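One chain follows as structure tokens, the form predicted alone.
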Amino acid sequence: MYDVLIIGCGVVGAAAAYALSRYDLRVAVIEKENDVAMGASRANSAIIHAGFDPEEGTLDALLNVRGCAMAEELCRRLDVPYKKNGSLVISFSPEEDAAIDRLYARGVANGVPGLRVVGYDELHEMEPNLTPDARKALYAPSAGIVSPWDYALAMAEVAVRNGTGLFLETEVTGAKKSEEGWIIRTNRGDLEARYVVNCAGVHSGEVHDMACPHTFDIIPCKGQYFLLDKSEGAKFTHTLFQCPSKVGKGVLVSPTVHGNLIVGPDAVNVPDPDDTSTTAQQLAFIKRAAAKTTSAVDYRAQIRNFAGVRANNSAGGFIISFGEKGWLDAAGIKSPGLTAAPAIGEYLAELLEKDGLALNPRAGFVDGRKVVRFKELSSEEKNSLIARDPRYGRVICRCETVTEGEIVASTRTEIPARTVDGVKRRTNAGMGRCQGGFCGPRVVEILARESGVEMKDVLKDKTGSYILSEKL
């Protein structure tokens, strides 16, 4: 019998587990995929939003600004790649000038620190590669960029280290009230808990309806992106937004924490919440839309296209409330969900405490995380590490300078890498220009060796994504 059972281990589920692992509770997380952060948490804009976009006085605004304020210290403590690069929302017409002023007023009301409006000359000095049509911008120095999958993974790892259970490849099939709380049916058997927290992302509506009356709809909305080489990432400093519209924050241009450039997304509602395909038509639309911001992007330097599906919902904002006694939804968490996630985790703990869950601090709680990133070490640190473990002297991924030692280490953490893409998310091996063309076979070999399986049994990513096959 668990005190709290969390459904879904994207960034919100991970943040909830991280927050609750501080207390003397029996907590577990159910995740239907074979790794954490496998939905929108790994396929998004990777932006820590300042908080000027949500409507004044809403829960979204409160949690956005709080989450942004938490990000820098949390990423330092959990050793997650993060940079406070600031954002610019740019106007290209007199009508958009007025929209910039409204966003400024809203941001001030929301408590966003350091906001100011910059004029034409300062704007083009800050970002020389903007088009001449860029008139002025709202500058938010508190905004940042982050490694989104590592943000979720780090919080989940700390939670597991402190006793949180994690059930991967475990899909919820039903829910039933019990005398003491809830019985959650899964493909791997039943689990029972006093409280259930629904963090199932694009599937949160389906999960809610298993236990509660239907009160909201999830509207899956797909966004496609270009990921470009580091040669393009060096052209921009800030995250560049166009003025938002009814469908979202629009097509952005932004450097990433790894030095690449990301351009996107579009926003297209889709019937299938798991549809992450990309299309030539929509990618062409993104290029045309981004040309309003800049003509300096060389799309010949693209190294990957990808798509994520955000959990838009019929209620509009975040749905964080009790649907039934003991059933707490954190549903429809669209943008700025990545930013707000750690604040959502705190807020969920507060709601559970108010409902009667005792939050007694856990004795011996171990916070923080340290990851060895070989290429970031000094020469002395590299030599010392290689002397202790020669595997750190063998570079497997040349594009990103990732060593065998780092790959092996990724298979021995609280939530070990089990697939090629799991290694990729944890170490950056395969993230470079060749996208794993050189290092992929060696990663497969290392995974097979460390996992004690045959190479043909190593997966690329999700369950069933085999890379190799036996001869017929």
The other form holds:
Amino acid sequence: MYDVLIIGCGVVGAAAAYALSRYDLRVAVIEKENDVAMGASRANSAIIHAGFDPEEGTLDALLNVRGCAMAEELCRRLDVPYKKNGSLVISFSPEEDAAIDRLYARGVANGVPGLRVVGYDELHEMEPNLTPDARKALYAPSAGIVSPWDYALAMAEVAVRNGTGLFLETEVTGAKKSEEGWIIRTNRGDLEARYVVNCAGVHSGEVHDMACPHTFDIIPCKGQYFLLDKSEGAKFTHTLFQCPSKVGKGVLVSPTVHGNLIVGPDAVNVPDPDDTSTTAQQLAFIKRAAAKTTSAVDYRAQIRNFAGVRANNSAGGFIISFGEKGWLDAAGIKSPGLTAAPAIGEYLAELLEKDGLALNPRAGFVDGRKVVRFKELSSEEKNSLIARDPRYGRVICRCETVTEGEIVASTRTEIPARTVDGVKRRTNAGMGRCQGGFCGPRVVEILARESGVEMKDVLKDKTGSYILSEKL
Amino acid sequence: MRDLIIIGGGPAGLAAAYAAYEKGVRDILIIERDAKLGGILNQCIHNGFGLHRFGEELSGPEYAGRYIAMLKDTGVEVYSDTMVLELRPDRTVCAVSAARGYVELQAKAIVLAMGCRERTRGAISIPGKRPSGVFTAGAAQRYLNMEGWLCGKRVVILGSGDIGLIMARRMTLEGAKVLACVEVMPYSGGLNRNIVQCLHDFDIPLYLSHTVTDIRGDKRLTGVTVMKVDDRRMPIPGTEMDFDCDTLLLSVGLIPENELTRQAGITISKTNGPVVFDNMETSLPGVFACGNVVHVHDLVDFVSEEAARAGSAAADRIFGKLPGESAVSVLTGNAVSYTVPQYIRDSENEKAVSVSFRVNKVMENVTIEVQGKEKTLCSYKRAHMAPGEMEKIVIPRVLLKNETAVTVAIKE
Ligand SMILES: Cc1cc2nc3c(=O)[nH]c(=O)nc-3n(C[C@H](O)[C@H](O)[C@H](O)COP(=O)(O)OP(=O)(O)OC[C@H]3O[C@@H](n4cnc5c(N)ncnc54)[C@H](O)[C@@H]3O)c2cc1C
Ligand SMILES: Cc1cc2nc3c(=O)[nH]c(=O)nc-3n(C[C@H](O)[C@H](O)[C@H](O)COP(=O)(O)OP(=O)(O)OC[C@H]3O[C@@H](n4cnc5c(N)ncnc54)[C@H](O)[C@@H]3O)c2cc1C
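The structure above corresponds to the form predicted alone; please give the structure of the form predicted together with the partner chain next.
Whole complex next, starting from this chain.
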């Protein structure tokens, strides 16, 4: 019998687990994939939004601004790559100038700190690679960029270290009211808990309907991206939004926290919530749309394209409320869900406490996380690390300078890497310009050795994504 | 201060070391990130290396073995399993290894011989899903030839570069079914002998002017869509062909590996390699470059030749013999996509200079012309020219005496 079962280990489920792990509770997270952050939390713009976007007075606005304020200290504590680079919403016409002023007013009402409208000269000084059509902009110094999967992973790791259970490759298939709470059906058997928190992302509607009357629809909305080499990332400093207009929200151009450049997303509703394919047509659209902001991007330097699916919903905003007694939804967490996640986690804990769950501090709770990133060390630190463990002297990923020591370490954490993409998310090996072409085979070898399996049983990503077919 | 450091121990690095040794340099260090010397040759177990250089057909490892044997007893030092992380403009090399930790070494001369890397799916932007089963041909070759693993059973190959062609044959011989080789250009990017020996001999269809437009599969690859393209390389609706396959191999080009070169502030050319003088010196005096790091070669024999030039020029530099000051620029004219070198300086002891280049289309019965300010300086007949085959001409230096720039062009 659990006190709380969390369904879904995206950034929201992870934040809920992290918030609850401070308390003396029996908690577990149920995740259908073979790793955490396999849904929207790994395929998004990775922006910590300042909070001028959501309508004033809404829960979304409150949690967005609060989450943004939490990010810097949380990322420091959990050693998550984060940078407060500030964002600019740019206007390209007189009508958009007016919209910028309205956004400013909304941001002030939402309590966004430091907001300022910058004029033409200052704007072009801040970002020399804008097109001359960029007129003025709303500058939000509190906005930032983050490694989104690391954010989720770090919170989940600390939760697991402090006693939270994590059931991977476990899919929730049904729910039944029990005497004391809920019985949750999964492909691996039943689990019981007093409280259930539904953090199933784009599937949160289906999961809600397993237990509660149908009250909302998820409207999956796909967004595609280009990811470009660091040569392009170096051309910009801030996250550059286009002023939202009648035609749409526009696309953004932003450096990523790893130094690359991201360009996208579009927004197209799709019938299949798991459809993360990219299409030539939409990629071409994104290129055209981004050309309004800048003509300085050299698309020959692209290293990858990808897509994520937003859990847009018929209710409009985040759905965070009890759907039934003991059943708490954190459903339809669309953008800015990544930003809001840590605030959502704390808010969920508050709601559970109000409902009668006793939150007593957990004895011996250990917060924080430290990741060795060889590349970032000084020469002395590099040398003493190699002296202690020579595997840190063996570079496996040449594009991102990731060593064998780091890869081995990633297989020994609270939530160990088991797949090539799992290693990539934890260490950056394979994230660079050659996209694992060189280090992939070596990572497979290390994973096989460290997890004591055959090379052919090492997966690229999801269950079933085998790499090698036959030993000759 | 060391005399000579060579970064990369592939055929280019090895030949540069040998040439420098022959010219009298005794303090030579090769830094190689792999466990053994030989570079990409170690995974090329097919024959076809060394016809020009040694007059016989060797496998890749055999070819490398010849050079490794030549270096035996020369005292050339090798740091293997050592990765160079940084090159500074003062010719300091920062390298890391398990055995020696993080070291900084400065040298009188440096030879860059880092080879190249393969272009990936992202670089050519193939849309679709992102399942496993999409490999660069070189990665599949490494799995197969060095570790004994076949990475799939039903294969489509995108790109008709040499590595892809060789892998078509290799995987077929190992029991896989190669369904098609798909090439976006109207001609193959590989050597003609490879088209015949690797595709035709095994009845593998080659679809020219076609490309992969969709990738399917949520876990492992389940299929790809191939479409014909127009002359702007855009897919033509209605020409879709679906292939059920578990593997897509990409042989879509190689990119010289020049991160270190860029860091050092060395000028980069449109081949993505450093701009070089005829002695293979880069824009940073004392730093030389050769092999695939300068431009992609089809034949290792020419890599060795180019590398020998770099090694011997590095020796000159170490012994204080500096090249002439004035330089003739080599420009590209009709149908020529690049040249190496881009600049030619005076030389007292060399009567002729060789210039390598590629053309940007297939041509028959043409003349290569080297044009000076007022007239054509020399010309060379060719029955057949194709982008897949590197060309080389040798220009007598006397012809360049009164020129500041010459243009290499094709007269069709
Ligand atoms: C294109 C795009 C751009 C975005 N950009 C930003 C941005 O820049 N800034 C920002 O703040 N937000 C952004 N967002 C929003 C943000 O990514 C999401 O709000 C956030 O990741 C949602 O997290 P989640 O945990 O709710 O969902 P997810 O990360 O999708 O996690 C849900 C998890 O539940 C699991 N699950 C589902 N069903 C079951 C089941 N039956 N049993 C067990 N497990 C199940 C899934 O496998 C998944 O791991 C963007 C979103 C998208 C799609
Ligand atoms: C798959 C394939 C098939 C081929 N088939 C044929 C053929 O049939 N016949 C033929 O004649 N030619 C063939 N070639 C061409 C020829 O083999 C290559 O052109 C030649 O190997 C290039 O030599 P190189 O030394 O420039 O580069 P490489 O062989 O790539 O060597 C570069 C070396 O530098 C090292 N290195 C790179 N960066 C660093 C760093 N930062 N620190 C330390 N070390 C570093 C690498 O590990 C590598 O060992 C083939 C090439 C390929 C790729």
